[in-house]
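Only one chain is shown below, in structure tokens, and it's the form predicted on its own.
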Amino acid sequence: MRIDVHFEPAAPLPDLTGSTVVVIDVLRATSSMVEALVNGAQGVYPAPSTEEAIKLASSLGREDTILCGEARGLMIEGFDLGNSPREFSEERVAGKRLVMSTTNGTRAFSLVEDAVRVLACSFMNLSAAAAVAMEADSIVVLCAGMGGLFSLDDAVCAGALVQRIRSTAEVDVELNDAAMGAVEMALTFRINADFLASTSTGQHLIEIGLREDLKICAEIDRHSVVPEMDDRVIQLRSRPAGSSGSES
């Protein structure tokens, strides 16, 4: 088994046809899939910009969809949702199909197309998704990033989901020089609010007035469910045998 880490998705990317594609964007944009999935959403269908969101929301139908997302943080003009996994309630979100753009997760998964499964991974459903990638012989782990750079928080729950892979696989595994230093990485900080609050984008959260999301984003295995894309659709998959967490 293999597995590459590439911290940001500006980098170049290898041929991802063979392999299976974990996006990872702590902050916010996988926990908040995660969240809305849990909640009853019937899919996200991630957009790489505010313009496509909007004419996908429109040829799907408004009446059962749902627009969510942010710019810079913040909820974008005109859309009905952010990008807070507080705000994916039962409530809100049940039987609706959600249309996401954010500024860094949704173009990731753009990206990735070509693989042959693509999972949304955050600290809430880590255990669930390392499960399901394993079953893969060739993984490949995308941080979003913020703003096309390095981000700890994506980097260092990689490295958690690395580490979940290694320690759990009857096969050997190898690593780029990338995963390897998640690996570190997610050794030397303890998740918890404060170590998300300790990071760039923890911070930018908490100056907008979102600093209750890093207490939800770091719940490790709030959920034991796998988000997966198929045909430019998040949707849940089955739950993974031996995983934990709660599905609601």
Second form
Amino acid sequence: MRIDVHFEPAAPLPDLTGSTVVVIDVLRATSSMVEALVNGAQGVYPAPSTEEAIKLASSLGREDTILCGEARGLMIEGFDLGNSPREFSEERVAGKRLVMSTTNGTRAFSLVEDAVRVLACSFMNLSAAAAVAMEADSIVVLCAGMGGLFSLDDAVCAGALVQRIRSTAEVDVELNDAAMGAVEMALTFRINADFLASTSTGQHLIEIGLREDLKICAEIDRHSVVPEMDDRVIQLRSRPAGSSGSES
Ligand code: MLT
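Target state, the form predicted in complex with D-malate (MLT); input state, the form predicted on its own:
Complete assembly follows, chain above in first position.
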């Protein structure tokens, strides 16, 4: 098995045609997707821009569609929800399609449409994502980062994911340099809300009054589900082998 981690989505990606890609955006796109889907959202449609999201929502029909996401961390004018996992409650999202536009996370999904499988991972579904990803021989972990660049929260989550896969895989696991570095980072930092608060994305969320989001985004294995994208829609299709599947 081979695992390649990519810290910067702005850098060229390898050919993804034979790979399972795991997209990570801890603060907050993939954390929000996990929470929304567990709470009964029909599917998340990631849009690469606000304009694309508005177009897509009107083509899907606004009745059962929620427009959500952020610009500079805050809800976009005219949208129904922002990008806080705390907003995606069962009351708000059950049975709804979510068209989501975020600065880095939803864009990352549009870069990986050629992959065999595309999974969404955050700390909130870390072990479940590791269990599903390791069904593949070739795994590419794409950190959504910040403005196309490195983001520590995503890198540490990537390292924790690689660690989990390595500790359970029954085959040799070959890592690229970024994956080896990510594992070291995951061993260095204790994952909790204080760690997230120390990152630049975490600091920005605190500045705009969203410190509470860090607590939920730091909850390791809050849910045992794996959102998976197929035909540009992210849904709970994947179930880790051996799970009872009560959540998915
Ligand atoms: C992103 O896609 O950049 C994030 O999810 C940003 C955020 O939630 O503030």
